[in-house]
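We begin with a single chain expressed as structure tokens, specifically the form predicted alone.
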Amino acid sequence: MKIVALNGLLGYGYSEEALNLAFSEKVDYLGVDAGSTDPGPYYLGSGKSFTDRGAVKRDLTLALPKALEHKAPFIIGTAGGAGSELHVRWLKDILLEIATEEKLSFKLGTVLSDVRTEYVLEKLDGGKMIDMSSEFPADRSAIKDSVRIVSQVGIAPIIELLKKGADVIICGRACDTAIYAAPCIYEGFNEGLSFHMAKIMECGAMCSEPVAAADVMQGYIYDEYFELRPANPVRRCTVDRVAAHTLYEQSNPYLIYEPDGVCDLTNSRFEQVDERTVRVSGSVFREAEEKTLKLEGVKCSGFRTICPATIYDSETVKNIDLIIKTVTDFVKENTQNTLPKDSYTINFKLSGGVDSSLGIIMDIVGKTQEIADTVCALARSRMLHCDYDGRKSTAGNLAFPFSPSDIHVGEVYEFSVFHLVKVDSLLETAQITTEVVGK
């Protein structure tokens, strides 16, 4: 079975002389990863796209019709970036168009990822939630305080969804690993080569030579083994490569930890085929006793206001410390009666600090933006004009390359919810629904 990966992340583009070559042979599954906790969590806070919406369709537009041509499932995880049930409306208002635009017709499934507070509570209160770091237990009053939560579903929903006979799935938040060993699974290949499989390929072709994650992947699954091919001739896998990447994000070089159990690497066999493709072989799957998902919530922290500038003086770099701190001093005297206790944060971001050059950003987050506002030209005003021993200038300290000097961010989002939670089916965090496109 052929399954191909359009590239390494929806909207990141892709050359389309490789998307026609693999498709110049059948193709049974195209699938793409729209989505990464990569950006932060603002996006899933925000409800917007860290990926923009033009580079989506094209990618979209070219891949779209050959996918419905070769009756090749189309399978997109994490829509929109981060997969909220914002995200998935967003993705498929461009399906939707392009279906309208191209004259095209399938039948559309979707999940939904997204669960309710009361849902993570009672997971709290039952005992089922799994802090991921010590670092970072779960808390009462941050899950009340999310804004968002999404579940990090497997390969259970998108499986259903075959079954119904979806020709598109478009999934809320999902595993990487999730759209490419679904299909292979579903048609009866060995989990564990397709778990590894689908852990090389979410990046397209990240694991050849030139690196890209902007083009196209093939796989090639069969009983005992996989290979690896990119489609754009220009590029190569080799074993280098892949087995850099099967070690792609992952704590243990021997295990690949997934909702539905682990995949084993320990007796896995890289081979060279040929000068573009790579053969993998032995990979094994282990079932979880206790199934688990993750949940990533977000809740609002502030609003930020940035302030970034360059240093261009040696002596003025070697006393950037004092200057922080006669700055951060200024600040808090001139707000202590003006201002709520604890309504704003400052940091100062430092870059480079080659001989006389230092790049800085004056990072304020405030309980409102116009605090943040406030507290960020009080800080950027004083490090202007921060005198220290043995300045000989009168003149300012910064230069700005930017006019207007402060920049307003807007809301600041961090995560509330980074946890696993003990599930008595993988399925149930999903909202699974199909419609017919275009007719």
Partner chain sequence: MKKLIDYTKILRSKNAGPLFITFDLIFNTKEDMEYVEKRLRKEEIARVYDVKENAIDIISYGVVNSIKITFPRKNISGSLEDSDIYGCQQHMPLANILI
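Residue numbers count along the first chain shown, from 1. Since the model is a prediction, treat every value here as computed from it, not as a measurement. The term rigid core refers to the most C-alpha atoms you can superpose between the two forms while keeping them within 1.5 Å. What changes on going to the form predicted in complex with its partner chain:
Ala244: CA moves less than 2 Å between the two forms after rigid-core fitting. After superposing the rigid core, the C-alpha of Pro340 moves by 2 Å or more between the two forms. Once the cores line up, the CA of Cys386 ends up 2 angstroms or more apart between the two forms.
In place of the form predicted alone, output the structure of the form predicted in complex with its partner chain.
Lone chain follows.
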């Protein structure tokens, strides 16, 4: 069976020629990952995509007609970057626009994986919530403050939609591997091989030389092994690249954790079949006794105003700790009667500074944008003119690159939930729907 990965992230682009080459032979499934938590909590909170609409539309416009022509179900994971209902709607809107423009008709399957606050609190109270890091224990008030929480679904809901005959599947927050493992397991292939292949393919042509997340990868799965070969003839898969891939962004290179269980690569074998193709065998899947889903939630922490500046004077740089303390105390004193307690935080984000100039971002997050503005203005003016022993450059301590010097960044989100929950069914958070598009 042949499965094609469009690229490592929908909207990052790929070579059109590589796509045509991939589809010059029969393709059974097409997939693409559309999301990641890498860009941080903002996108889940704001409901915005971190990928560009125009770029996403380009990537889909070329690929969608090919998938339909080959009757290859097209699976898109973690729509809109963060995979909430808002993100799924955003991506669906683009797909419908393409369908109208290109006069396409297909059965669209959708998986939503948002969860309610009450669901998470029930898990917490029922002792079914598991911390992933000792530094980030589950917290009742953080759960309650969450503006949006999604669950990272695995292969189960995608398989449900394949059973229903979906031609295109838009998935909310999903494990990256589920996109490629679901069709393989649905077709009856070995789970260990399916998950291992999926883990490599979800990054597009990242496992090839020259490396590229922004290009097409081809996977061929058989009963005893799978093979990977980039579609673009300028790239090749090598044993080193393919084997090294499970190091990337993973805490353990031998184990891939999934909602269904764990894929163990301890006995995986990697062989160079020809100049551009690598064969992998021996990966084993062990089903978990207790099934878990990962939840990701964010809360709004306020509104940000920043002021970037540079100190070039080496004497000023040497006194930075004193200056920061002076500024912090000054702001505290000057706001104690006018601003509510705990209504802002200041962080001085410094870069460089040892025997060189020092970059500073005064980073203020206030309960309101006005509070952040007030605090930023006080901090900036105090720092500009802060005195210290032996100061010669008495005109000002800071080089501002911009006028205005202070910048509104807007609402700020932080992760409030990033935990596993024990589930009775791997479908319990998924809302599955199908509809016919076009005609």
